[in-house]
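A single chain comes next, written as structure tokens; it is the form predicted alone.
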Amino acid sequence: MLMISPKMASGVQEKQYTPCLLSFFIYNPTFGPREGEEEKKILFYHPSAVEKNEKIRNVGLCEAIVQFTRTFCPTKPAKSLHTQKNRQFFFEPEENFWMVMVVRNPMIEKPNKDGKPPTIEYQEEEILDTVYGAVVRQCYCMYKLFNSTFGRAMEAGGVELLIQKLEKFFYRYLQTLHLQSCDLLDVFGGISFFPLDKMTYLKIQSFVNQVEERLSLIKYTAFLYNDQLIWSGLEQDDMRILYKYLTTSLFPRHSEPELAGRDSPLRPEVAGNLLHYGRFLTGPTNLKDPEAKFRFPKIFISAVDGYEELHLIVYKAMSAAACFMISASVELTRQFCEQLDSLVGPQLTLLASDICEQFTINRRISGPEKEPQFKFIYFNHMNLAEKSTIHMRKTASVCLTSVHPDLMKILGDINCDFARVDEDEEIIVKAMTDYWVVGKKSDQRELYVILNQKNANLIEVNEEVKRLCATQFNNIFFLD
């Protein structure tokens, strides 16, 4: 991505380039051990148009770096390589399978006088290893969600099948990577939970239990509202990556203007005497279409004996979405989908309306929102709960933040410091732009606060953070 910043004095323009993906490849060094067989090691390479010898050379270099670093620490080979122009990230998700992502460093292009070519300045320290290392791990987790492990593909159809699966998945997935928007939330990979009163939560739990009882094929259910999780029957790690897929890929593709209460721009379906606005986000787009296809995406989740293959049905009514997971060995028919639609549609519409009503009442009680003097990110490692007032709405193409990238970089640096030690600690930083940045790590929880208080001192900043903890996190214990 290109950004232009005008120079006030000279009138010339500097061009700023954000980080971008240069290449992404997957290889296995055991597949081409002899000289002349090096190409067999390469299972996937993006961009595919790169000349064969260059692919072999780049993979060979990465293999050499990994092997060289093993001499210093056999159990922990290299995770990244820093150069002036780019940064390389290495990840071994399964034995001998290596994923490598090469990211171009941000750079500034400064024009020169007298017609000389512009000067390029690479900003080598602007990229954080923790952030982009997490992005590579996400790539693998997302592949595994839809295809299971590399090893399973090898067992089912050998190297040829694995190459097919990798090309089919990563060709599309890499287009959704927006590296300029990656930040601390990618490191956490958390889940945003929707705050609910007890009665409404019990209604949702009752709805889930009723649907699972009436439609006994359903093995697991997840319930979301406004892209935030309310209920899940999956294990945490499985829900974490499914939540990532839903909120950054599936929901943005089907986004629609939602109106409060039961109003909706969509044409309501009639079920009995009750209007409902339910529809399938996966599977058939129109149940009344005689040629409708009843195919749903398959996902793989962890199970006692390795993995479990499931159909993923995502059904939405207004701002509420229910995800139903059914064993992949079952064939889903038109009759089942019609039964699900007539049972879930009216109830989900009512629930969406109740949640919206409750949310509106709560906002009215809390009074009008004033622009706070602070913004924060909170993450709980135990239940993966995350909350951010820094990030504005995330779309399929970009994640917007309401603070300067320099401040996001400071947050990332503080997180790196926290990761180095196991003890609870607090770090306070005064930024060059008169902002204060505070990081607190306490009992598996992390809180990052950005304060816009130009003339405050250290004591006042500390008191302000304590007040924030008392108002926003009054039921969460933070060590002082």
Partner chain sequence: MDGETATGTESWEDCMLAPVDRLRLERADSPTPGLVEGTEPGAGQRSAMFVQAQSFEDLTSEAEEEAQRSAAEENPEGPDEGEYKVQNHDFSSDSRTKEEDVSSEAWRSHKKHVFVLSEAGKPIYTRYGTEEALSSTMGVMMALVSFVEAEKNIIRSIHADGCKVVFLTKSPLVLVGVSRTSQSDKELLRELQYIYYQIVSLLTLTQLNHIFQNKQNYDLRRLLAGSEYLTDNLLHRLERDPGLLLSAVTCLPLASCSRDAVSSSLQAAKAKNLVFSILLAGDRLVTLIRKKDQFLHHIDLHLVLNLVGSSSSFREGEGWTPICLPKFNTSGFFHAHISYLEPASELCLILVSTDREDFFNMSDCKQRFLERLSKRCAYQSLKEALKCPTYPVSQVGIPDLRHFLYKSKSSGLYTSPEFPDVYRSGQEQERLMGLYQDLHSCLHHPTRPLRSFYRCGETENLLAWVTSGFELYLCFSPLASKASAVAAVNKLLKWIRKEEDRLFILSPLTY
Contents of the next structure:
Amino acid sequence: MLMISPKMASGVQEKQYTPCLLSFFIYNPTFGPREGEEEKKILFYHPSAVEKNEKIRNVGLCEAIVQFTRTFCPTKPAKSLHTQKNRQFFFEPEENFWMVMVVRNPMIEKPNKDGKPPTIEYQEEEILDTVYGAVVRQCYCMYKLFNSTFGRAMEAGGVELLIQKLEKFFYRYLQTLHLQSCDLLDVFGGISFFPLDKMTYLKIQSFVNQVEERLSLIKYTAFLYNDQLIWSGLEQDDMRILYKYLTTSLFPRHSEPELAGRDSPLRPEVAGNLLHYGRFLTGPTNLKDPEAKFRFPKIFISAVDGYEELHLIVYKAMSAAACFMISASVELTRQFCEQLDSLVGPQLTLLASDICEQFTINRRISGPEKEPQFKFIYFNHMNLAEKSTIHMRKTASVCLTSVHPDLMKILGDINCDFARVDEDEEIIVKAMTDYWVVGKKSDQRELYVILNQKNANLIEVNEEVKRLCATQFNNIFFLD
Amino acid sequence: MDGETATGTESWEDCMLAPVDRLRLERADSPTPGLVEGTEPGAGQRSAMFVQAQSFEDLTSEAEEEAQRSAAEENPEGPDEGEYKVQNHDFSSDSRTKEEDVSSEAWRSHKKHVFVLSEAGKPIYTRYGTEEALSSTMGVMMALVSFVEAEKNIIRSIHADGCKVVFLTKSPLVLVGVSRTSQSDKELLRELQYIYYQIVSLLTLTQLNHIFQNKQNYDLRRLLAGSEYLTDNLLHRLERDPGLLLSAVTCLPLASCSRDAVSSSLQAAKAKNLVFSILLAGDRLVTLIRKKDQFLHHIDLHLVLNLVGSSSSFREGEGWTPICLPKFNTSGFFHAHISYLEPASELCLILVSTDREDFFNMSDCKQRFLERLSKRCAYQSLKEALKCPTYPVSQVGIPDLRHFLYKSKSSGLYTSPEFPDVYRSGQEQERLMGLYQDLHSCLHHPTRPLRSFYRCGETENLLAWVTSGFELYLCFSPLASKASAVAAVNKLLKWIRKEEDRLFILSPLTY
Amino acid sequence: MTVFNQLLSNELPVQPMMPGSVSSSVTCCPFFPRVVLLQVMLLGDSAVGKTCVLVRFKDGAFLGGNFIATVGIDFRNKVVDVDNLKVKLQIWDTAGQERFRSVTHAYYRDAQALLLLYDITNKPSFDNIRAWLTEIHEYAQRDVVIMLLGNKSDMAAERVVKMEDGEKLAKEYGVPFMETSAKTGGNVELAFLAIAKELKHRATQQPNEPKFKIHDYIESQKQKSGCCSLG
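Starting from the form predicted alone shown above, please give the structure in the form predicted in complex with the partner chain.
Entire complex below, previous chain first.
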């Protein structure tokens, strides 16, 4: 007979809830200044089913918090509100426009005997402000990438247009937020660069130059391989958000057919023609289709006099992807797309296999991959380069990490520490689980290492990290 | 000395320190190996003097949950309106320079504001500016608290760049801290908790509840008039005193035979209602005698230290004052006889009695103590020890070591050298304390505690280490290497072990 | 009266002799106690200057600078000479704050004399005197000696309570009155001495001896606060 101790029984039924999005709203306090008009302040509210008065109340609280904080910091606005049950993140991206994200704290539900409602324990220390603050800022950047600023919508079509745009964008975008797996990488919002030998790099550069020359409509180009950036003609900040879009939204959506395509050697419709795997990820799915539409998503990037509106063409062959950006004032035709397909398709296919080959050789030289004793995250604030061996794979839905979430949060804590002081620093901690975590900050670069060497001491840990720096980062870190 | 050298190379991460183990065998008869709580340097030999406080966490536990030790309870003095016939109107006569424009940049940029208000939103205390000028600000604070409460939720804190606001609701009071320091929310809450206990120690929680139950709108400043300086001083101490951070107190370095003589003299001067006898040298403990089975919580002791240290009114005569020790019992008053052994001396005797009418008995206890003390010649050696109440870090003999804090968890006592020249100025001292606070809050993180923390920066290198027996915080010169830091820990622990009977109270007594 | 007799005590240590003191004659006398012990309590609102008056009397100094609130009650001794008799005054300095009221009440009944102070520059402290007197009647001994003092008489420019008002109030309650200044020392010594004399006379009075009249004594000795500022 199976015996279950009472403790075990209750343990089994205990339910753990990860942090989740409770609400997300955007308001402008100047839009309904009079009493009774409060609803006018609200430009977007998710979930929309929330009762009107509750929306007004919640917006009112945010206004009060922001106003109250000004008593003490007139220049630095409130960024977050911590409560027992949730955290609210405030962001004022444009004057008087406030974005608020409310995240429920993770919680444990413990069942009670005698039919009493379960006890809920909120884990108030689990959410890192820096991480979720960055998520809100990212929400705005993503909106701006596809819609330009709130102010522009107001100019073009008043509040109605803005509300419409917000609805359209955030309704879908919020579904792609996966708050339970946000971590330090969201704070950095960095770009992963593909490591490449000089020769191959030059090949890519000349490819870009050639395409831009032949198709003079192209204003900017970016080149990626394996979801990692190799070349970009955009400003860093624009590339950063475009990169985020490509790697967490566009590429994952197309990864399935891509994988399938690799099994069948060639696209049937081009088999008799030029041998290439190239295809449009944005715009027409099939050039041969007489009904095909030649409409591409429009993006907004920063320009000297405000912003620049562009068509975004993403073209991919095997693991190589090229993004071409063309002024939105130009109408893109079938002819142009065919021209691009025939020019870029074969070359990109060739380049993709070149890079793949080169990459394999390099891997072989550096020796067989054995599971290292450490995992690390690296970020460079100057070129936004990031590298992580902690994250196994980043897809639209989940960001898989190979370490315990608590260790990831310790990395976040160390990052907060670094952010406070503008000087080089090194922090080495030993967690209760006996893992060692090392953080180094030097000249705009940050490195975080997790070592699974429970019996090592401080000196040994230091040696290990030294070795890592020497092999992976050419000793860019100051060492003692 | 072969054993010595071998143990010297033992890594400090191992949580097992051979020298300690060796000494432990000399001191205790339990053969259990390893460094367990109660055998660390500075651990008392008999029973502890203090409540076994789990340092930090303990502070957040509700005072009400604290086991009520009823032995020394006194009937709470529930104030009926009749008792307040004589009213004070002299808030303005307060000598603090609070006349500060609360809309000025200077007021805003204070490093740490603290506000206390009633649940009706009435101002009770502000660290800077006047309560009157801040009544609307405090009204907003209360509105925020109630608004979130109405959603069956609790407001904790607001964060802006470089500034945070922390809320603590302790019915019938609400405390709000606004800080520009890097301290964690948890640290700030701990400080607000201290302020709360400070107020309770003046009035008792029973009286507080009673007042606000009768009259929600009561202006508590009437009852707290003249006590603002205690809160001001406590806040100052929180910025400077490692004891408040570590939940521990430090002792006057004194040869153990002298300390024992002082202790037994004090032990002999007992009386029926006497619960605690505390002898202080400034902010340092010389000895503490307690009634059997009665423990003094470190928070209560810090409140006593704050009262004595903040007020020069005890200097001359013999003071007699009601005091509530909130961690002991929030509902009743003790009465404390407070006097300096000599007007110009640093030695202050505090005799805590349960009886309001006990003044002459306590005065008599003091006389008896003094007589015994001088008979045993202990007074002379005590006065000698007063001449060097601190020690320079150089005594330890570790070149790169600038400063350290060592707390023995089981005894609740800590030791620390004087601040070296680099940290002599008030500002630098507070900066170092800030660094220690950071280390402390990292190590004691509520959900992600750490075993050790090493930080290498441009101005200093810091190392912190917590075991089940002790907490250690070290500050090195920025040039010190990690290897030297590791070696320093072993050397320092040995030194403390060697000096422990001078730096700690190893044999605390009861009546 | 029995309470008082208990206080005629022999067990107190001999106080250091003042130059020119004739106390030896007292100590020789086998029928007379060496030292008379008297308990005096200072009362009044917070910040009227109770501690300053005490320090002026005890140490002849003025506590300038910041206001230091007395915590609870503070107990000090001072030995004075009254008609060649050593009188040891045990002086209870009390905190004016409301929250210490209960601890002061506990020691009211032990006091033989009460010095009740108000601040001539602070009207509420004067207005509260009636409340204080009510309290005194409730808690103190019936025959307690009370004296009303208007303190801070040196601060003429800030005066808000007229001397006549003080006098009038004192008359109404039948208690002696004078204005004092802890800063200049004006009348401070007199206040304590008058009380000591009164109590000493009560304690040692022979049936046929003329009664000590504290009012007359004060009137003959006290300096008007005006004198100082004129001089």
